[in-house]
Structure formats: structure tokens, C-alpha cells
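Just one chain is shown here, as C-alpha cells, and it is the form predicted on its own.
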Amino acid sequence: MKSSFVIVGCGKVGTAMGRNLINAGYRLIGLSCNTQESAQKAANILSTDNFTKASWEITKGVDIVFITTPDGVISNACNEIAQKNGFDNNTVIFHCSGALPSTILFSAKACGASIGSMHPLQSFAVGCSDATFKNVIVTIEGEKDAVNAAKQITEDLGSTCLTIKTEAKTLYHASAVVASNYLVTLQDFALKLIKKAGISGDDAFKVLSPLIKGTLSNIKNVGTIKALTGPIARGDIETITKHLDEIGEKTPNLLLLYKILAQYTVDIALAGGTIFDSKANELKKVISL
């Protein structure tokens, strides 16, 4: 029989986690949210009648507790349950934050619980309770019993497990933010420029989409350094200068971002051997901040 679990904090990630665990055969005992309205909504999605605002009322006697509140209140939520003696000996406690280590759940150890974190490396948009964890990378860390439980859970969910050191959590999360959130920022930058060029609406993304997909494919196949193409990789100062002039005239608020990206890109081109020190120095003078 699969383990029993409860969800404390049923936002986007908690609700999606609950749905996927249920589908994998895990037994949902109950859930809690900070408002009755939120609890009722999550209970309807996860088909349970056992929901409450008092989380410690449902955490006793279960195998696994997922605390999936917003990052800023995970520790407080855990402390409150621990103070009420709401965790059993040998219960495994997880949070799903990408930025925070499992050690913020330390108060649960006084009850004999094992602590860990499971972070699905995926973007969960609003209304994603049906989002699948299949083939998603789930990063785990924590105490031995928690890590072992997390490995079993990821296997049952059809996910891929990646174990990292607890002290590496912050840099891991920073990498994820750059890969996901700042990719959105970068594409917003590109779309603003192409719309200024007269290509607007749905056509803007349609024009750039094959280039985006092709670049990601190249990075996957040959790595970032060899995947770099374009004017900086060629040492084409004339083209870069024209870019700076046009952006400075028509979208001046984006000029600094272009220069920052260009500065970093020069270093990639230099590492790839497509330009040499003299050309790199010339480029950096042109794109100086």
C-alpha cells in the first residue's frame, strides 16, 4: 500500500502535487489552507471532505506531510505544527521551495520527524492543478530517510530525481530563475524590438519561434559556447553599432539591457575562439556601459 499524505498550503504547486500523488496511488488524508475558502476550493479539486485551517489537526498519523505554503511562511507553518506536537515519529516532512533548504523545517525534528525538500523543476501557471509531474526533474535534498522517500515518490510520479547538497540550494535556484524567469524577460525584450520593427501581434512570436527553438536545440547538442552565432561571434562592430543607434533612438529604455547582454556575450565568443583579445576589446569599448 502506498503512503498516506497531507498537504499544508494548497496553492498551485500543492494542489498539483496532491493530484499527481493521488493518481500514483498515494492516499490523501486531508489538507489545510489559511482560509476556509481556499481549503474548500482545494478540497473540491482533490476530492476530499477532510480540510481545515488548523493544519496540526490533520498531520498526526500520516506518513508524509507536504508543506507547500509560500516560501516566506514555510518555517512558521512547520513551527506551528511542531509546537502543537502535530508530527509523529518517523513522519517525513517536505517543502517544495526551490530557494530554501530543508533545514528550515528543523522544528519538526523535535517530534522525531525526518525533513527534506522536493522541488519540481517546472513552471506552474495559474490553474495548473492538472499539471503532470511525468518526466519532470525533481530536485531533492535533506536527511537520509526523507531523501529515500523522495526518490520513491519521484519514481512513482514518473519524474526524474536529482539529488543535490543542502548547501547548494540557493545557487541551484538562482540557475532555475535565470533559465525560466529571465528567459521570459529576454523573449519580452526580443518581442518589443521586433514589434518596433513593424511586426506585431501573433506574427511577432511566430517569426522568432523557429530561431528560439533552433538555438535551444543547438545549446543542447553542442553547448553554449559553440552554439553562439551572430555579430558578436563574428566580431562585427559595424552591425553592433547600428543596433545601439537604433535601440537608443527608438527604445532607449532597452539600451542598457542590450549592452549588458552584449558585454557577457563577448566573453562567450572569446571563449569559443571566434574572436580574439583585440577584437573583444574593441567590442567592449563600443558597448561600454
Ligand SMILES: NC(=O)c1ccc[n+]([C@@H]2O[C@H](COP(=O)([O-])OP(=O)(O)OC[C@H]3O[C@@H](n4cnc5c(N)ncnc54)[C@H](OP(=O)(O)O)[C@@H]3O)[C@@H](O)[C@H]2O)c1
Given for the second form:
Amino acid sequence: MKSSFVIVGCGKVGTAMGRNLINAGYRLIGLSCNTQESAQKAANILSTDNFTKASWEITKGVDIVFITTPDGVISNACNEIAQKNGFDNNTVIFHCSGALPSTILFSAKACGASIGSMHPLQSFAVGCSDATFKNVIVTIEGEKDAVNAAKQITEDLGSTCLTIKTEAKTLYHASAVVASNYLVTLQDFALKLIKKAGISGDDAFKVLSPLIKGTLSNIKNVGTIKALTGPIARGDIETITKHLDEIGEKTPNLLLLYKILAQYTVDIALAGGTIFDSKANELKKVISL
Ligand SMILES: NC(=O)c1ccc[n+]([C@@H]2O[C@H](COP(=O)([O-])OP(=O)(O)OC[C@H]3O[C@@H](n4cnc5c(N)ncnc54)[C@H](OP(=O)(O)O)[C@@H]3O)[C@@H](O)[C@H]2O)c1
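Next up, the form predicted together with this ligand. The previous block was the form predicted on its own.
Next comes the full complex, and the chain you just saw is listed first.
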């Protein structure tokens, strides 16, 4: 029989995790949220009658507790349950934060529980409770029993498990933020420029989309250094100067961001050998901050 589990903080990740675990045969015992309304909503999605605001009422005797509250309250939520003696000796407690170490769950150790973190390297947006964990990278760290349980869970979910050192989590998470959140930022930047060029709001993303997909495919096939094309890779100072002039005139608040990205891009072009030091220095002068 598969393990029993409880979700403490059943929002975007908690609901998706709950659904995927249920589909994999795990037994949902109950869930909790900060408010009764949210708990009721999540309970409807996961088809359980056992929901509450008082997490410690549902955690006792459960094999696995997922604390999927916002990062800032994970430690307190765990502490509150531990103080009310809500964890058992063999319970495994996980949080799903990418930035925080499993050690923030230390209060559960007084009850003899094992602590770990399981971070799905995926973006879960509002209304995506049906998101699958299949083929998602789940990064894990923590105590031995917790890590072993996490390996089994990821296998059962069809996810790919990546183990990481506890002390490496902050940089690991910074990388995830750049890869996902700042990709959104970059696309927003590109969309603002193309709209200024007269392409309508509805068409703007459609126009850029094949370029974005092609570039991602190139990165996958040949890596970032060789995937770089465009004016900086060619050492085309004239074109970069025109960009700077036009952006400075039409969208001056975006000029600094363009320059910072261009500076970083010059180093990629140098590493790729498509430009040499003298051209790189000329470019860096033109795009100086
Ligand atoms: N979203 C993502 O893309 C993503 C990806 C990977 C990892 N994560 C991690 O997953 C965790 C959850 O993030 P999320 O995006 O799912 O957050 P979320 O959608 O805001 O959900 C948080 C849930 O926690 C509940 N909650 C807040 N305080 C609580 C408490 N003291 N006790 C019990 N429940 C409480 C909230 O209830 P109310 O609704 O009643 O306030 C809500 O149901 C975080 O650690 C985050 O870093 C998120």
C-alpha cells in the first residue's frame, strides 16, 4: 500500500502535488489552508472531506506531510504543528521551496520526524491544478530517510530526481529564477519594443514566437555560446548604435536594460570567437552604462 499524506498549504503547488500523488496511488488524508474558503476550494478539487485551518489536527499518524505554504511561513507552520505534537516518529516532512534548505523544518525533528525538501523545477500558475509532475525535474535534499522517500515519490510521479547539497540551494534557486522569471522579463521587454515598432498587441507574441522557439532549440542543440547570432556576434557596431539611439528616443526607460544585456552578450561573443578583443572593447565603449 502506498504512503498516506497530508498537504499543509494547499495552493498552486500543494493542489498539483496532491492530485499527482493521488493519481500515483498515494492516500490523501487531508489538507489545510490559511482560510477555510481556500481549504474548501482545494478539498473540492482533491475530493476530500477532511480540510481545516488547524494543520496539526490532520497530520498525526500520517506517513508524509508536505508543507506547501508560501516560503515565509513554512518554518512557522512546521513549528506550530510540532508544538502541538502533530508529527509522529516515522513521519517524513517536506517543503517545496527552491530557495530554502530543509533545515528550516528543524522543529519537526523534536518529534522524531525526518525532514527534506522537494522542489519541482516547474512553474505552477493559478488555475493549473491539473499540471503534471511527469518528466518534471524535482530537486531534493535533506535527511537520509527523507531523501529516500523523495526518490521513491519522484519515481512514482514519473519525475526526474536531482539531488543537491543543502548549502547550494540559494544559487540553484537563483538560476531557476533567471531561467524562468527573467525569461518572462526578457519577453516582456521584446514585446514592448516590437509594439513600439507598430506590431499590434495581439500579433506581437505570434510574430516573435518562432524566433524564441528556434533560439531555444539552438541552445539545446549547440549550447549558449554557439547559439548566439545577431549584431553583437557579428561585431556590428553601427546596428547597435542605431538600437541605442532609437530606444533612447522612443523608450528611454528600457535603455539601461538593453545596455546591461548587451554588455553580457559581448562576453558570450568573445567566448564564441566570433569577435576578438579589439572589437569587443569598441562595442563595450558604445554600450557603456
Ligand atoms: N508556484 C510555483 O510556480 C512554485 C514552483 C516551485 C516551488 N514552489 C514553492 O511551493 C510552495 C508553495 O507555493 P505556491 O505558489 O503553491 O503558493 P500559493 O499558491 O500561494 O499557496 C500557498 C497556500 O498556503 C496556504 N497557507 C498560507 N499560510 C498557511 C499556514 N500558516 N498554514 C496552512 N496553510 C497556509 C494558503 O492558504 P490561503 O489561500 O488560505 O491563504 C495557500 O493555500 C512555496 O514554497 C514555493 O516556493 C512554487
